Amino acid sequence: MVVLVRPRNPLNIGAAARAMSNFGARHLRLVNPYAVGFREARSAVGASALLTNAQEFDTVAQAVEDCSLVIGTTAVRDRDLQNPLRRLNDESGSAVRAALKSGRVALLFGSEKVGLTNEDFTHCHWLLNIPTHEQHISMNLGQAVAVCLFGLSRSVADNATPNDAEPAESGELEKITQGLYEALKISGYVKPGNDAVSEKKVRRLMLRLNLQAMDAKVLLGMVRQIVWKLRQAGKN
């Protein structure tokens, strides 16, 4: 599925469109939306169905809270990446289609003004890059999109095997990230002043544990049991 972060113009959401029909991406998910006439844009052409059914919402992690594998993209120019960062080459179309096999993949794209921020990252399990001049690093959105899932998309040999085991969904990572980082506000961990910081390092820790559904329910009912003792602690 492609999700599109604060879309700026409805004619590159159009174009964003099209270009998922072309290639077979049939989920288009939208946060925040700058354009509310964007179901209208004629540059989706073949693809009104897409736009017609897209689904709005106002955060990332709404969005992609149903999706296994979570990619940012970025141009990188001189940002300081906390995220493993991947070229668009076999080797990451292999990656992402062996994920399609055991669960929901989201892409994700930023506006055409900033593009992703590092808040929208943390939700990432890791980042794509297209290889491009480096005098000229960005690109139109609804032209990233085509390239991308041109990229991913490719038949070639793909040795990848598939992992039995299901992986957890980031609507499961994001409820234990909630939940800890109560933990650690109650307990003390988070020093005052450090709130943001610490709920990114602790939303970056879970998604590098790449933890399994079954995993990820018996963690959830830890932390769970464990910030409800902190809570009746502090009521004594």
Second form
Protein chains: 2
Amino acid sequence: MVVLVRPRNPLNIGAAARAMSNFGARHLRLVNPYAVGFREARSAVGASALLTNAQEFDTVAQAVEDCSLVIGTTAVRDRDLQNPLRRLNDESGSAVRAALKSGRVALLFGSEKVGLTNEDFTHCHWLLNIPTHEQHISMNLGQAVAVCLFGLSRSVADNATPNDAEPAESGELEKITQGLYEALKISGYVKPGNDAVSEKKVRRLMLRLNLQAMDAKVLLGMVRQIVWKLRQAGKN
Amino acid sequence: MVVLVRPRNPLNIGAAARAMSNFGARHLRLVNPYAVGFREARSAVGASALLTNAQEFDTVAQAVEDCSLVIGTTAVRDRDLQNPLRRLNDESGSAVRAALKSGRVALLFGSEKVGLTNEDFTHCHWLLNIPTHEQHISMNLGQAVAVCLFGLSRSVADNATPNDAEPAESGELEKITQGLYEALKISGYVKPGNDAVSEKKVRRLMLRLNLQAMDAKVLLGMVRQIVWKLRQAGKN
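Switch from the form predicted on its own, shown above, to the form predicted in complex with a further copy of the same chain and output its structure.
Below, the chain from earlier opens the complete complex, with every other chain and molecule after it.
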């Protein structure tokens, strides 16, 4: 599934949808699109079903809630990135195709001007970079979507045996993140005035764990019980 | 070198130029472009030097005169083609890169509506096809240029350096297990009489996380703080 975060240009939204149909990707989601641009793209002559069925979300967290692998795209290679960075090649393509066998995969693209933010990145398991010429790293959005989908879809073989360990969905991880974060606040691990940093830290930690769905459920139960106890104690 | 044959849309010409700069292709040639479209593309804000230096030709023959390998692109796979047909993959990419060492290579793209004609094909050594979804084979021109240049320019040794993060040691995992287990006991998650089962459960869970050494350290700090707080609360 392709997730466009804060896209503005209707032509780019349409181009992304067209590339998706070329490479067999079916679901388009938009986070906070520029309303006029989205309306124009949707009402354009020849707009595809894929485009008219595109879903809108307010936040990245909501858009990727049911996904088990979330990948952010970035033009930048050496920025101080907290996430693992992979190049678009056979290896990353295999990783994505493997993940598709057992869950949903979200491929995030940022706005035309500034791309994805560091906050967006905290929702991503890893980042994907298209190897480009060093002097011209910034790609057109529609072209970036086309190249990524081509690169990831190569040699599609969809009929392999499904993985028995189902990965946790992002919505579940977010609940654990929120619970653990609350426990850390109550217990004084999170220092006042440092809220944002630590919440991101916890979210990234959760993503790196590659939790299975079953384990996520167990962990969420544990965290909730601990939070409950900490709250109880605070009342006395 | 990219040769656009009878392109019409200025946005597509501009998009082709942009993709070329992304992937390090330098020379753009146009055969019989729609005059208005070409003028618009050239005069667009931010038009690159590549675009302003693009050369115009009346015929395909003239445009590829100095090239030692001429490749036509086509969306069609089973048309009655007289030329050898290759798919865009590592093999065709290698062939192109090898040819570039000893001469010029022209990559031809047809007009937005009808692509290259059979007459155009007679100038081509072979044809190149982008593997797309069967129901949607026709790509946007700018996106096709981007995907082709990406596919052909992939360097053979572009493997990303794998994440060689150091794994956590068992002793560290055991400390987290013990800490978490204590937190679970204090908070009532572990039921009396069921101690052994749950401790094992926690330990197995920790093992499945494949924690990195750095993350284990962070997690241990979190767990210890939570345990400390729970104990404090218990004293009151």
